[in-house]
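A lone chain, given as structure tokens: the form predicted on its own.
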Amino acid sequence: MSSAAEAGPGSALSGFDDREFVLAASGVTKSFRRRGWRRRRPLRVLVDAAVELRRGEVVGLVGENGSGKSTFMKILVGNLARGGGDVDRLGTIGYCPQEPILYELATPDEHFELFGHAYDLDVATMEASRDEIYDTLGFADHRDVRVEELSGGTRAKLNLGLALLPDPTVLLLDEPYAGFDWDTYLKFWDLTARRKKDGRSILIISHFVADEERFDRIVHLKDGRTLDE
């Protein structure tokens, strides 16, 4: 879902030109309690994670499975409390989680209508955005099919489409193209290029990057710490 947050005095963005930076996180930490009485020491997932995203920038966050990428993404979105550090966001955030959160008995059209209400979009705006998403990602022929009957690839398209619906300032995408075929993969990058040209920003997390030239920067996450390439 999309969310909005403004940077306040003394925040990580306070020294930045607010026309340029839309997301800034620094010194982010996160630990989880282990189960079992013998495991009293917390599991440290993030030790010193940071990322900055400028307007019109596409950034990749790369790390091995279990490196804490999804945990960091949830903290950036605001779905998970951080242990420490600073996170500031400007404008609206569209979030595409790694595992689609969809209603099995609802159709894509019903999902867009529901999310349109959640985003407080008027009907005309929602329908125009929905139809453009169908056309761009190529799944209009499944608009009236229940999610339980959709393929994994079409579910992935719907998952991305719901994040795109309100035309957010920033897109935070967690393994967004894992279920895409080659044609949809290329459509995804065409869409990304158009959003970049329009001044929108995108952060994509993945366990590897195949097309580095499509990114402005790559940030690596290892042992709970980030390092720019």
Ligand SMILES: Nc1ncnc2c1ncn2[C@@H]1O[C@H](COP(=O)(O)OP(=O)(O)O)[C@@H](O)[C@H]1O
The other form holds:
Amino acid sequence: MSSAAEAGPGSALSGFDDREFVLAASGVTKSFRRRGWRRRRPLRVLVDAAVELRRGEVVGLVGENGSGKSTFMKILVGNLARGGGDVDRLGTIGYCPQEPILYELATPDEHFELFGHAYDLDVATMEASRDEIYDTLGFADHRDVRVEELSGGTRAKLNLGLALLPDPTVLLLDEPYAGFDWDTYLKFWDLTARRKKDGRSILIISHFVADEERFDRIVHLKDGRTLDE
Ligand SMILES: Nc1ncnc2c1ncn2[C@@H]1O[C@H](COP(=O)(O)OP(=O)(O)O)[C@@H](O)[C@H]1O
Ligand SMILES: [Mg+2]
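Now show me the form predicted together with the named molecule; what you just gave was the form predicted on its own.
Shown next: the complete complex, the earlier chain at its head.
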């Protein structure tokens, strides 16, 4: 859901006096054990993956399906153990997984309340942030509707909204606009531009890049390795 980490002494980030970097990963590796007849040879998904995110940067992470983008992001968030390499984070992280993790029987309001507790926000802060998210993404009229009755588009808004709730230093989004309609897509980029201006950073996974000019940089993941464009 979320994780907050400070760069401790000896971490890669502590070398930057101005704390310009909010996320720095290098030499990340990850293999999965295979089942069945191919059991003896592990699947090497990440061989040498790296990414750096500075304050106010919007970076894209692209690669073909199955290239390891989601695996890499889970490692960056701290939701999955890495095989090797270094990952340093600064501040709060908001993570929007590729598959929304929502409770079918709960309403958006109930989700925000639950995630507010998980992010350790006081009630007033949670409510102010929640109402701004409703406003920005335009789904306040669904706040009391159970998730099971929401459209795919509104579920996608809620999934993104939950990652935005703590106003995170770093926002990690795994294919966020797959479920967006055009209007939401544009709202999403408005929101991204505003966060960028406030010095917030965003890493966005996509299997293609439609609006290249909206990104500061694009990192490609291929054969387990990242290449800066
Ligand atoms: N928990 C897991 N166990 C075994 N294999 C996995 C696991 N998670 C991902 N994989 C495999 O790792 C590869 C990369 O997956 P993923 O990171 O989801 O790629 P992408 O997000 O780029 O489409 C795929 O071949 C996938 O099947
Ligand atoms: Mg993926």
